[in-house]
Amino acid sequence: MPLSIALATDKLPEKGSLIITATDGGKLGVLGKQLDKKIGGAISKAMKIKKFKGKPASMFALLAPAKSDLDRIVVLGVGDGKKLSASDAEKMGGTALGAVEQAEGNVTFLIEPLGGNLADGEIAARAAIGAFLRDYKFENYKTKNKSTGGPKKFTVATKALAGAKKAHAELKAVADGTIVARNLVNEPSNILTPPEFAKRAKALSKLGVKVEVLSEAQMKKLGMGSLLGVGQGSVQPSQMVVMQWNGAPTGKGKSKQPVAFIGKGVCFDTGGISIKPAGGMEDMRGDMGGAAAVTGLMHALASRKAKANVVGVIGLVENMPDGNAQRPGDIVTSMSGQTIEVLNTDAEGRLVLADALWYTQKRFKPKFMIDLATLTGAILVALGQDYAGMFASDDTLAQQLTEVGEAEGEKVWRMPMNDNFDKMINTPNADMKNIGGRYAGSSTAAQFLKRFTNDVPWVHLDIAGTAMGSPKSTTSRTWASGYGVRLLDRLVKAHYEK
């Protein structure tokens, strides 16, 4: 079952367990000075004895501390408080409750006034946030050794009750698609197939999301023959999802020009004739993690009923081997009237958002358009798993987005596109073809990507380092983050909301 988190009126409980918060210097707030004094001092003397400075993320704990009825007393280091950014407010929580994982019964975390630029209301929100993150697990296909034990209750106490409860709302909204992008990328690939994905993703018509779902055939009259030479080596049917947020004001001189997310949403890629290596190929599964990101935003969005109008699209496909899959050297006609030579059947990605990117500014128009892939290998030998790889025909779209990665904590590095990378995509057999060779392969895909924006202020971010296999973080304990969702809603939030 999921930990319960609460929020509630700051004061001292009188049972379970407790974690209170210590700035630089290890400096107790006014309830924790209450705390230590009713003790007798054993808090400030445990500190002075194990040289406790309250650095960020730093914490020893009291346990059965006498004069008291508490199970156990947590110090939490959060350095200067005045300092404190959002991120570092959920990141607070995560680690919070991780200090307490072990304990049994309920758990206060007790968040005293930090007087920062972050209001104290949103500090606590952003923690019990953290939290609910942090205590996501996947264990939907485990029958015994579930995880069992832990708090049963975790409830963030804070003096701004009120402010927090209005922030958790909206906070909570973003977080729950966040969840929604971590379940679909850790489900096995035998259950959650194109249909079954775009099933999933119709469930947002509950929340007043207009969901269409485009047959293989309304694709291939559509002329998109580079999405569907992808799956053509399937059983199971391509789709493409077609899903629209108006909650945009509406009245004269209102526009109603959308923003555009476009996620790849390969459901599982052994990457077809120009197969995969067997080790690691099962991690494949989660090669729909850019169509997984652009659900659970769309869910967000409308969860929090965000005064925008977006329109989200996901190309969803099965890349196999098959006597009728798709051969190195088959050259495909796309949606855009294009012609690409595909070279290697690996290489899929790209040849799925081609016509998703085409179909969506050609049918909506957008004021812009960013897509988001695990596309390539060769950003994580560039970026690792810190960062998404950003590449941008559109500077200001470009400084927003990092900008709003760097206050979320999704965090996306800029990398290079030019003339000569686009030379690299060229084939004397057809208008280009989906590989440039060996060297700058991140950068010749946005090439490739680019050649089907038709001039719409347009970003591709590579996410093949940060949303599946991603490392564990305080926030995030299982093989999916779910990056993204926060990033694209906090865009929309901060600069495409009337």
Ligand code: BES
Second form
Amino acid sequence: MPLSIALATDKLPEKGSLIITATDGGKLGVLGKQLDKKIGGAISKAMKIKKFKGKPASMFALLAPAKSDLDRIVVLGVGDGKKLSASDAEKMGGTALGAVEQAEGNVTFLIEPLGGNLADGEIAARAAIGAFLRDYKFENYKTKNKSTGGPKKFTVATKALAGAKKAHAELKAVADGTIVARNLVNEPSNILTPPEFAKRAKALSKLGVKVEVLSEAQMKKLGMGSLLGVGQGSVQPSQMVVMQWNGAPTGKGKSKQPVAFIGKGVCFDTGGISIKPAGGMEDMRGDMGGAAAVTGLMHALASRKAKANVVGVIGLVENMPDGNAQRPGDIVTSMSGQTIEVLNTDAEGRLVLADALWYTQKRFKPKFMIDLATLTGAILVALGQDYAGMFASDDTLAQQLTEVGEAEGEKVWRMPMNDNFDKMINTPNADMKNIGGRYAGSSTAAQFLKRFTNDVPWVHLDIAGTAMGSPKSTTSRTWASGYGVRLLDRLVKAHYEK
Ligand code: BES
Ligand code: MN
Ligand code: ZN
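Here we have the form predicted on its own; I need the corresponding form predicted together with the named molecule.
Expanding to the full complex; the earlier chain stays at the top.
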């Protein structure tokens, strides 16, 4: 059962477990001091013994404190409350929930006014979101030994309740979008086939998103030989899903031009005939992390009724070896008319995106296109799991993404593109080949994609390191992080809403 999370006005509870905040130097707030007095100064004594300085995420607990009916009091350091950022506040909420994993019953997390750059209401709302994201588990397929125990209810108490409620409504929409993405990425590939993924995307129509699903026959008619070649070895039909959220105000002089997000949705990537080694191949169930992020983003935007026109396009395929699978050396014709020599069937993500990007810019003439893809192992080697690799043809968009990424805690790091990388994908036999050389694998992959963007401002995010296999963090305890939803929601909110 997911934890029930609530917001309430600041008050010291009589029962259950209580978490209070202490800022730099171990300073308690008004209510914290009141409590300390009531229980005979046990909190300040403990602080002295522990040399507790209120550093972020430092904490201690008093169990069954005398002169009180509380089960426990946890004192949680928050550092310099004035400098707390949005992502710090979320981490604080995740850390607070982590501190009471052993608790049963009700937990109150009392956040005293911090008087910082971030309004107290937003701090409380973000803390609740952090706890919500941390609480997520993927246990649908466990019939026994599911995690039980832990608190039943987690209440964030704040003086700024009205502000917290208002901020929470929007943030919850985005957090729900992150959960949508996590669920899709965690789902095994025998369940989440391309048609099943399309069906789940269709469910967004309940939120007012217009959803179309293109069949193989329709894609064939459009000339998407690049995408279809990848799926041709699978018994699962390939699909392309087009999602539209039209939330921008209409009227004279108002532009309807949408922004567009495109996702790689390889529901399983065996490598195809250029088959991958067995060890770790199960990770390729998450090779649709880009498509999951786009779907989660559309969920978030529609749930919070974003005042923007946004298109989401995802290419869904399964890359399998088979008698009918594509072979190394095959030459396919993409929707753009450009031909591609497929020298390695495991470099399939770019083949899917080539047609998805071309289709998107042809049909929607968007202001910009941002694609997300678990595209290369090389990006993990270069950047690890904290940063997505960013490749951009547009400096403004790159700058905006860098900034919102830092603020939201979903970071990007810009990587190079240039004509030399571009030359590396030339081949005597066709317009291009689908692999570069031994070096700069993530950059040559990006150059390949760029050839299908037709000068629309474009950014490619290689999320192979950030979308899955994620290390446990304060706000994520699961294999799939849901990376990208928060980043892109914030980009839209900060720069592309009217
Ligand atoms: N889906 C993989 C990339 C990947 C690797 C994602 C590890 C997440 C973790 C992609 O389709 C792939 O196989 N890329 C190849 C490209 C190569 C054949 C040029 C790679 O990175 O090895
Ligand atoms: Mn591959
Ligand atoms: Zn792949």
